[in-house]
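Okay, so here's just one chain, in structure tokens, the form predicted alone.
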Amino acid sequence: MRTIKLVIGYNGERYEGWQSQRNSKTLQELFEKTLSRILKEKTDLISASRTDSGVHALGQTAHFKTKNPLPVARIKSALNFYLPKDVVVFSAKEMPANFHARYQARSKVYHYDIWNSPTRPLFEAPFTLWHPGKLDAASMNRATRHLKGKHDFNAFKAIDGETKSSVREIKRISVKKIKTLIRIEIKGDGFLKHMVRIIAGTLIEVGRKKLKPQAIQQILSSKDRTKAGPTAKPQGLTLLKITY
């Protein structure tokens, strides 16, 4: 058995997150139909990240094994090939066999962008939050330093979000201002269900000055879900990379 990485992009508007589910379109459903029909086997695809509904990708990575000879090259353009226009393979990559995409990474990039003018974005709008009302970026990026580091986010994780443990690392955050877009950039070693919106919907509320920046520690020892912002719409938020 052969085990194939692949580095995945996609503007995920139109599909219900990555993992496949009853009755939904979803990315992994549609990658694991196209590679059966180019390796003429079934083939299942194991993603490093399982994105959420309208959640887009430029590095997303994944994995399957086939016994198909058939060269990653040929198996790359095949892919790009039959797969609709919104979704693109970067990279096919032959791996050793205990290659894991999701057991093996070691860090996630993200980023969440936020269009803060009066006016809606045109080009932009599949890929930013539209905020019409003024945000503070600076208090933002202020906010953030309370959220380096290794800390118990069980206040910024989906209610539903079953875990062992709500324990993670950022290992960088920031927030940057170029001109009317608001980028919240954000590296850590994993991530619970909705925590990077729930970040962006409570870094969005700093910006608001509904929140102060200091309040994210309180918002930490907490623990408390409620005590955080709102979980901030998906389409502002793209997966960027996976290292490993």
Contents of the next structure:
Protein chains: 2
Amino acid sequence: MRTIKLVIGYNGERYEGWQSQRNSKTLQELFEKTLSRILKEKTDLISASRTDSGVHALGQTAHFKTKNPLPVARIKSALNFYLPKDVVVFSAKEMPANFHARYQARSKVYHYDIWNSPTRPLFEAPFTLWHPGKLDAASMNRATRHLKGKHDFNAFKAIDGETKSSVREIKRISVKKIKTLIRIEIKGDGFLKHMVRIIAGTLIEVGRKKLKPQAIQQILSSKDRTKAGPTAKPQGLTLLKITY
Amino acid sequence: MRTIKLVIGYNGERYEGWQSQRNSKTLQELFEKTLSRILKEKTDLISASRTDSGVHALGQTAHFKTKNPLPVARIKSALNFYLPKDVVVFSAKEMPANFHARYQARSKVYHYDIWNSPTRPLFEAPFTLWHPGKLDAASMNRATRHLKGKHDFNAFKAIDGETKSSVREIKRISVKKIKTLIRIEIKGDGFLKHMVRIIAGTLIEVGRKKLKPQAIQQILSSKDRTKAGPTAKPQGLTLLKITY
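What about the form predicted in complex with a further copy of the same chain, after the form predicted alone?
First the chain shown before, then all remaining chains and molecules of the complex.
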């Protein structure tokens, strides 16, 4: 059996997230069907991250096992040939048998992009959250320092998110203003369900002056989801990179 | 009568160009219908540039006359409310009665963007031409120096393009490589039908080493359309700015 790692990009707009579910159009199902067609055998694909419905990726990583000897360059080009235009395979690589895209992931990097202008985004519309009111990016950036490091992020987790521990480490987090775009960049060892989107929604409340930057500390220590901001819409979120 | 200037952006993908034609979906028709609805009077809109089918804009400029006293800020917000998401009005401004978006335009700036990577573009797909083979951007940039200035551009004009004179002045032209993107930027006092796309198609031939940079001189002096390269596809072209 061979183990193949794929690095994948997608525009999440038309998909109901990564993970296969009954009666829905998911990226996992799209990939597994296409791989099975190319490799002539049933193929299971395991991704590092189970992105939500509507979330995009420029560096999702996944692996599958196959008995088919097709060279990796051919697997990549066949996938790009059969897959729709809103999905792309950047690379396909042969890995040691014990490689596991999810369990061996050391960190994940996400962008959350906000289009902060009274005029709606045009070319950027599918990949940004439009927030027409003024946001104070400097305050948002000041607020991030309280999120950095190892914390119990229970207040920043979807109520239905099942996990044993809600302790995670944020290795890097910043808010940058690039013309009309406000970009939240976040790197962590792993994220709870909706965690990045709740962080984005809470930082937007700081940008709107509804919360002070230092309020983040009380929200964290409350461990209470109702104290944090709303879950920001998925279209602003892009999975950039998985490191191993 | 008031004279109002609009600065407009659009994703040209779904439209058959700017200019109204029988039985086709054009931007002029979309805008005139929407303006007539808002102003409660038949409205004609005259643009600086009649962009081709599939061409995009981030700075198209147009004007219309109206008797309606609605403030310009309200005209802008009503347009953005009624127009579809792939069209946007950046500004609406009251102008002197003699202002004319087409006749008074002093220069036009366009980008032609090429995605030069073996892997197809994802987020950039609607706004770039995908060219998977290697292109030499430095040679393409060297070739542009022969195009700069005032020339008879008959060799770079669509055969069915009707105009009295094919003399135009290119004020600025360059080819830049920005990671996997090759961007042709061009500023001129005006452009003949398909001129920017034929220039892009010819520069791509230079990038592919099918033409030498200095061949541009002979093509120009031949005044023969068949000597220049093919007309590059519209999706890479964006109208950036009109100056007055």
